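Starting off, we have a lone chain in the form predicted on its own, written out as structure tokens.
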Amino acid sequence: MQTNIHYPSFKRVEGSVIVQLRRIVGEENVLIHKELREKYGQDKTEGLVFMPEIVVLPCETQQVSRILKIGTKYRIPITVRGAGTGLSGGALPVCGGLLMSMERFDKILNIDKENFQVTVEPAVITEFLQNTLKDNGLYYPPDPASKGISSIGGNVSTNAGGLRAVKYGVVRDYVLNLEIVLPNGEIIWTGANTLKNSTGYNLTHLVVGSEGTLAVVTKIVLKLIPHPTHAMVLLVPFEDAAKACAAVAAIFQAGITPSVLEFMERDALEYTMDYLGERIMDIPESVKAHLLIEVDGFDPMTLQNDCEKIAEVLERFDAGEILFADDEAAKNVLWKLRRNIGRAIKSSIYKELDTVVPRARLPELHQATKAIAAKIGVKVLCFGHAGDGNLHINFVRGDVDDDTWNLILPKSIRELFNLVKSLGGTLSGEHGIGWIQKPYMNIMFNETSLNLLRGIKSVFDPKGILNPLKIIP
């Protein structure tokens, strides 16, 4: 349990403040009871929890507009939640204050298949957006593993990937416009529903990944092409991790761009079969890692003989017998695997980073995980989206005491992100840096660069009432 933050120049919500939002919302979208506010107060990051004092759930943009000139008029500070999945701490509300849940923005407001754009509210889930898509034969490909429970306005708030990145693209990819509310209550449109925009600066791509500290979306806009009709899958083990790892490059190399290239361990795998309770596979004792790759299209002959050069790289890499996924079940039992994955590392006490490096260098950064999580007698277990270079590094506490989990992983980590620099990557891939991975942005930014930070955020945000203290250290 952490305690709330609180600095003299934010106000408590008063009563007055509590009456003026039951005005806005109704009485029954204002949530003060301590029972009703502990869920807001926690997210899928790490165990931490911070509890706001007041929830507020608006359900139109006028309604978002009026809660944050209350914010700004009295000082109050204000944090915006999605879907509850983060993990960096980037919807907690840090300082107390008042949570402004989007739960109830949950609509597809238009789909337009002339010109393949789709309209929603932020809540919308982002599998639940896909299916009725597929049904139109239309695609919104970013694909993060929590899409079953991940909303869009979360995914656009983190610049959101996931395992379809590697060929389509992350979200700031696919958003064309934003309606915003600023912090003091302005709506305006950040962009246009354009393919192409070069009228000033890109106000669009600012707000995505921008993780709620300089305006609250209420509506997207989001670019989409045709749903592909055909995939194959393949499960490809290796006695030899890092040979795994340098077979991800090999395969771009050769001149070909899988719709999914994941890493996965050996261990993440074993982890996941005994989180689910279901003996899915069997891997033998001398494998260590599997890439599990897709290939994705129109036509199935073509897919093929992509699926032939691929096995043709992969052999120069020693690897085992591939499994090929060609039905629907079997696929499923694999995507099964791989999307359970953080879910089953998360029933552990962990600390998980999603860093980047170019994918040549892969090698070189599982490698240093492994070094330095041996050096402190931490557990470390890796998964993630070989394809682009993001790998899940998830460090598992197990029997380690509490000064090398506080106070030695700290310095391990910081350890790893300057190496990950050094290897032309960065800290963080699609989870954000919210709270927990602030204090490294000094790694990856000087001084110059974070007061050019600074300066957006003050812009956009004069009185610093959105979510405060995220992001910039």
Ligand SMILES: Cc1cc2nc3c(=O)[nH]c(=O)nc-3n(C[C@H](O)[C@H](O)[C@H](O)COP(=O)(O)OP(=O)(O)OC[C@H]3O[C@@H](n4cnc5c(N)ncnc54)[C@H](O)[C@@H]3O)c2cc1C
Given for the second form:
Amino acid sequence: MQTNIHYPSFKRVEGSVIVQLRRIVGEENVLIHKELREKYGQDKTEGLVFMPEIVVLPCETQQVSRILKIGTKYRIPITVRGAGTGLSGGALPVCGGLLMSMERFDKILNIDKENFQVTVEPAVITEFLQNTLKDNGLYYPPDPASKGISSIGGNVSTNAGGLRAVKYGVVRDYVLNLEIVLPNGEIIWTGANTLKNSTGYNLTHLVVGSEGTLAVVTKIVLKLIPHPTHAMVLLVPFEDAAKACAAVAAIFQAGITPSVLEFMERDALEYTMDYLGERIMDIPESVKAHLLIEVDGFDPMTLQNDCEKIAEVLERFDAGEILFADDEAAKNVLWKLRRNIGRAIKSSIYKELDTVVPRARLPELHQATKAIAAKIGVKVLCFGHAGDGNLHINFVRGDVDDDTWNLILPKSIRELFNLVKSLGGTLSGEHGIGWIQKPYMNIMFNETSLNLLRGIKSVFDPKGILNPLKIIP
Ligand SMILES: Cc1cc2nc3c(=O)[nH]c(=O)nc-3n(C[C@H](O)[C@H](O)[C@H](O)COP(=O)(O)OP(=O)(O)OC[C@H]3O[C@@H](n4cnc5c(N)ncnc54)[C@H](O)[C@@H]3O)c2cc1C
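What would the structure be for the form predicted in complex with the ligand, given that what you showed me was the form predicted on its own?
The next block holds the full complex; its first chain is the one shown before.
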């Protein structure tokens, strides 16, 4: 467990504050015993534990407002938590203090079929929302691989991406309006429930992706689209991983926009099958990587033509025999494999980067990653949303010695991030900066830009109580 970072200006959560919190949310929703607080001290970020002093579970916006007023008055650090699946330590209470878990905000409030909109509370699980909307013929596309366990509020706060961002965009593209509570307890809506809005600065887009550092999100209005009726999925093997990377941009250049375009190295799939304990497929020794591609829409003939065009493109990159999955059972097997890669890698000690580059630069990023890992003798597994140029790079510890892991690897990560920048990319495509990527922010932002970020933070949160020490170095 890490030691919480104590700033003299922050106060501890003590007697009279606990009494006030119990009055607001009820005694059973204020967790003080260590065993009850324990699960809130970690998220899915590898190896980090920061214990909160107290956990509070509100279920109404007014309660959130009153809690924040207490935080501001007594200068108690407050960290907001969704489902705790974040991979950058964003929901960890690094300064201790009060952890506000949103788990009781779990209702879909209104499905507006006429306007293709839904209003939802932040703790609704992404997949549950998608399934409920699908039953109504509606589609909310953002589809993180963690959709079965992550919350919409967390997705909004990290600007999550996922498998279908390549065609449909990321969470920010679907958020129309937010009810938020500012650190001083004021409640506001950030925008309007309209598809267009050129009315001043876009507060909605500013709060999306702000990782709980500016305000607490209590209601979310999302844009929806009609649900596609057909989809075809292709699994494509390559003997040369570099060619698989290079094929990605060529597919778009041929005029096709797949709804999913994922890159998976051979070892990532082997790890996953071991983790699942299921030999889902036998991968010939010569195969080094796969592309997983989906095309979707409303007309099967168009999809068939798209698949044929994709196959033509892939031939130029020496792809192996393509596996077409057109029935649900076959598709589900492939989705299971892909969606479990992250979980499988998390069963080892690893460090993950969420790099993103313009998609045509993907081959260079992949090649440089391999070279850097080989130089320091660390194993690296790559997979991710190749269609977005978003590569998840996982350094796996194995039997690497302490010095290499703790001292040399961070330097190599910096070298890699510098390269990402030189390729026109950036540090995080979808997981956010949170706590663990913060030391590298000065690669992307100079002091002028960092000061703008600091200025925005201090306008929303002048006392700095909300999710302190995140994002901005
Ligand atoms: C196996 C696996 C696969 C994943 N795949 C993807 C993927 O494909 N794409 C992707 O984008 N991410 C992925 N993730 C990362 C993670 O699921 C996302 O970052 C997700 O959006 C986090 O949601 P959460 O509800 O768990 O939020 P948390 O982890 O609880 O919180 C994340 C951040 O949001 C803030 N926050 C949460 N709720 C609120 C609120 N109501 N108001 C203000 N701030 C709030 C927190 O303070 C924190 O900074 C994956 C994670 C795992 C474990």
